[in-house]
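First comes one chain, alone, set out as structure tokens in the form predicted alone.
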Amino acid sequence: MKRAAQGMHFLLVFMAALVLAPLVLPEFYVTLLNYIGLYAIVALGLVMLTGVGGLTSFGQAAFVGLGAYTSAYLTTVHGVSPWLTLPAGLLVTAAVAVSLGLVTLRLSGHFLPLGTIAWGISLYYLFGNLAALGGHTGITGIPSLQLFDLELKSGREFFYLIWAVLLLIVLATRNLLDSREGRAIRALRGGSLMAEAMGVNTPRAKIVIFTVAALYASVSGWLYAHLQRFVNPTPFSLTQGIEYLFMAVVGGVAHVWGAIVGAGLITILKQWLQDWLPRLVGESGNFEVIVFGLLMIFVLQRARDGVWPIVMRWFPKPVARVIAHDSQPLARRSLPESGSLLLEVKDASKRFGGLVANDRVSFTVRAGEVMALIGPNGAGKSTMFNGISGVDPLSSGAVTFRGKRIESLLARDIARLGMSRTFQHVRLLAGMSVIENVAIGAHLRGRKSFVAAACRADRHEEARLLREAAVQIERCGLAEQMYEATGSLPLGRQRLVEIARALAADPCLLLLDEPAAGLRYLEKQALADLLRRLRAEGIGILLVEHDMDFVMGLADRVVVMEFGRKLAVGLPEEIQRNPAVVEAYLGGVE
């Protein structure tokens, strides 16, 4: 309680300081705060793009330039009102960002940041070489902003607008990340394959955060143009783009408030170094760049999460949101009639170069049936799962799900039809809570866009999605761990979280890859009871498992694989008596 009061006091002091700063500080410090606010807006975009989405960009300064130059050109050449140039700048920036994103975001690894460097340099030289934009001399005579009867001429008058915009963007960003779309964005970093299997359109999510980060930068550029009333290409160079990334990393690249901390630290430190280093060295030069390089190395080695998490140690952890179970339940899909054909795999093959992992495998799964897929390690069971679910498409063969051919569909499109799965190697977002991880499974059951999320117009739907996640968590016996970080749970419990996530998708076919691995005896019994209840509801289950007692006591039919081929299929008691299966699976018997 004491620490909560400290957090509230800090927020009140911060807001009071913002209100009083222009009234009591000298002009120099007000100007410095204005630039901190402008830089923080850009850094906020990098927090979402790089820290949350895992996409590194060195070209954000170019998007700042798009916002600034659009307003400068329209106001000085065509006499357009400055307030109308803001949506115009956002429109131009969005068009450029989407175009660049469609090309750049196809890259991965070190090619992605190299791509952002390439278009960042290109846009910088475009600003400097177009005569209509004043070349390297720039554009002067940009009109000041007028708010009702108040003309914002000085930095003191502009201060409140900059920081109001910044705080509004902070709020919108926090709202977005705390939503269905936000969970999809957070899944991009280290969880793209899982997210696709849960129905998330990851290419779209990447384009969204890339464009939103560009729009943040464009807003900063618009404000900069009317604060300075003059623009030239220099502030929009690659060097400035790198500095924006410095700000995000130093402040805490995965933390919204870290953008403000990083912008403040870098801006103040840069000003201080520019004043003092020439005196110490005895000559002028950009010596602060050397210090920034050393600082970045130190941060990456000693404080990779940035300064903000260190600051937050002094304040209370946020209280977990309590899920309202009285929210309206989500609509359920109609399940196929029990016993009807649900999945048909015919002559499925998967090749990796010269290696044949699956060789013309055929089997069926019916609604309300537990089909077990067993075999020695390396038999191709998980490869078959990946082929069926679209995670790693088959080389040849046919897969029919609910009467529709799906072997050529993307994983997210297959998930939309009612297939959900877990993974052999657990794929969870360790830093997110159990309920957030499970809610990703219900992604396709929501409809609100990222704009609605940013404006907090999705709260009713969000409550329903979280209620569904909570129901499935309780169903899997994890109620006590609902708000814990998933990475802190033992492996067996993490597998149960994956099952809960798969159930949150409301599937009619459930693919479970070694669900009992890591579970204790009583937990296995509880899992078996859960799967029996799901079977009774009419859900089809395709199960890969090495625990033969678990399989034989649960499965209706069993398919045995060896070296990528189907060895046998039949009832559990038939499989246990099959000499070929005993030979392959147990190495023979006396």
The other form holds:
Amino acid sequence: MKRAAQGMHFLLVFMAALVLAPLVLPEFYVTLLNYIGLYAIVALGLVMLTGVGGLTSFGQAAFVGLGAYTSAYLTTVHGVSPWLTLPAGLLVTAAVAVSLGLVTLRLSGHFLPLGTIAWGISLYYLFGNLAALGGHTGITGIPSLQLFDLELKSGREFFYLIWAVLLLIVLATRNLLDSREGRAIRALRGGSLMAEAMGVNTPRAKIVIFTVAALYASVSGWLYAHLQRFVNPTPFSLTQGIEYLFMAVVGGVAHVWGAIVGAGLITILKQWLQDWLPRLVGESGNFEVIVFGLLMIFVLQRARDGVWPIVMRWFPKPVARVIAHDSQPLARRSLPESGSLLLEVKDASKRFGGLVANDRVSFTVRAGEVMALIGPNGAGKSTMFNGISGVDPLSSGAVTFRGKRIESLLARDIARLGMSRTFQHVRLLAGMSVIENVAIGAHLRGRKSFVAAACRADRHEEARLLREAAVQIERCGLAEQMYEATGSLPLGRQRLVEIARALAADPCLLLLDEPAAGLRYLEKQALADLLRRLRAEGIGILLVEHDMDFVMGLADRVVVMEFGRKLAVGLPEEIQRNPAVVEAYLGGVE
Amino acid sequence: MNLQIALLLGQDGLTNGAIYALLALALVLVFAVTRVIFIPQGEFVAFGALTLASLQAGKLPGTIWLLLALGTLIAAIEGSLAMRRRQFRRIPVILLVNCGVPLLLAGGLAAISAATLPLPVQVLLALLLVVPLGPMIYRLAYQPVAEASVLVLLIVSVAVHVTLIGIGLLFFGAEGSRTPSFTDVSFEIGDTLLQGQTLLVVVASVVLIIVLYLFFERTLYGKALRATAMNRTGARLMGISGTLAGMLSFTLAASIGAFSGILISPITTIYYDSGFLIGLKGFVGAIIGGLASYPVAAAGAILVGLLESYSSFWASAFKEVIVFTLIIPVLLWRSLKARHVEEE
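Could you output the structure for the form predicted in complex with the partner chain, given that the previous block was the form predicted alone?
Next comes the full complex, and the chain you just saw is listed first.
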């Protein structure tokens, strides 16, 4: 508690400094701080987009321009109140961002930034050439903001508005990232494959963060227009868009406060360089870009996390949140009756070009049974898992899950039906704590969305989700590591985290890909006990595993694959005596 | 618009399109081999053109200072690495390649007056000054982060681009340059005049594309690059160094860039920052090819050239808007073709 209080003290000192700043500082510094605030709002959007979501944009300046120009045009030409042009600007920005997101976000990650470069240039020339927007001279005579009786005419008055908006956005962003949707966004960096398998609609999550980042920029543009009282295309060029990204990266692209630090550093450095460099070179020009570019290359090579984590080393770490075990458990799915048919795979084939990885394989899994899928390396077991769970769809064949055909459904829709899986090569977010990783599994069991998360209306549900995650972690024997960074765990334990995550989804069919690999003897026994208990509850389990003692002691039935084909299916004892299986594993006797 | 104007615009579009096609090919190559989205490609165009212009004006091109500075920096890094590994015999070679050659070039330039040299020698000199910057920049900016994600490499690219723009302004100033035409020949076909320079650009581009094709099909280094593009790890296991492949692809990209700059400098005035837009138009072509297909990228780039030329006739103020907005339908089309969520 003491540490939390310390963090609170720093925040209070920071707030007090902000309140006092315009009263004591000379005009020049107030203006500088105003610009830092405006830039930080934009950089904050990039933190969410780049540092958290793993996407990026060079076109944020164009979104600032959309906000500024919408307000400038509507207030000067149509006499609309500035308080109405703010939502109008947001609407225009959202429309553009959503459509741009829709066309690029299904493609690989680099098409979005390339798209934003093109779009940034295109919009800049559009601003400069449309007569209605004043061409290259821009629009003048934009009215000032009026707050009740107070007219925000001077920079000192405006200062409070800018920094209040900035702090509000910081708060909303922090809240959002610390929520169910926030975890889904953070999962994007670990590859959309895992997130999709946990039921996250990744294209939607990407479009949402891209749009939110654009909206931040638009707000900054609106503030800018009414602070400056005139707009022209220059501050919305691609160069400025690139500078926003530099701010986020230099400050610390994965941290909300990094945006403010970065905006401050770059703005002050630019001011200083613009004073000195032309004197040094002997001619005028934007030579500061040389320093910025070199600085950026250096940061990316040597300190990719930016300045903020380096600053934070001097401060105590925040305390881990304690989970409220008394919150109400989540509603559970009604499981199918034990012994009923759960999964039917019929003639499943998967071809990679000329290679046939699965060749007309058929088998079934019933509720309340452990079905083991075994075979030598390269037999096509993991390919089969990917085909069933929709991660990498089959080329042909039928898969029926709880009476529903699923072979052409998306991974997230299959997850929604009650199938959950682990991955052979663990797919966890190394920097996040175990409990946060496991909570991603419970994604589909909550419904509170972005807006609710940003204004903390999701706390009741969030407590229930985290409680569920904690229960599954304890069940898998990981209680002591609950708040540790997942990447610091040994591989065997990471596999257990994967199982806990799959269980958090409340599945009726569990697909486990080599869960026992890397576990010690006692841990394996504990895992076998857990799987027996799950079976007794009526969950169906499909298991790929190489440890034959583990498999034979646990499985109710076994299906053997070799070279993509089904070799045999039967009870464990039958399989152990089957001559074809013995030959596949040990080689035939000539 | 009558037929004559249409033909004239077509000629213009084809000329620019040929240049964009060259750049698009270089971009696809660099991306395939190194996963770098080579935003600074355009700066090589500008540097090539402006270096030639400086030589012809009898000035010492600023690029030589950049060459010397980067060479010294690399020599320092490689030298200290060699010291630490106790490979003392490598040090003279490192110094000779990275400092000696640029110094020799600088000395040579100071001794003779480049303005009086014949045009082909001037072109050769300009290429010698600009092309080595490609592998040098790879070594300094990209190689330390070669294993990073495409996104990080892209941000490095943008940083390099911004730096080079500033350096370009420092060396060449804010005024643009235009070199004299390589040839004054012109042909009359029907009512239209076919400029020799235009023909030269198209022919040179085609020749260069054929040379590139032969390089990739027939030579060991070309095959090594193709192998790296197909499977980086596999190629490395076969003894193809990733660093060598990176340097080689950057050398090719720099050559193509500088050569393109030299080709168009008699047609349009080139400023220190003109390269960026030219390079980006190559990009639009490359994206039409999904950053993967060479022929589609080249065809896309020619389409960009034609679109630009015709839109400059109908809506000249919105020329750039039209060209860069083209990317949206292109991305939409590619997006509809992509069936599933792509994994990085």
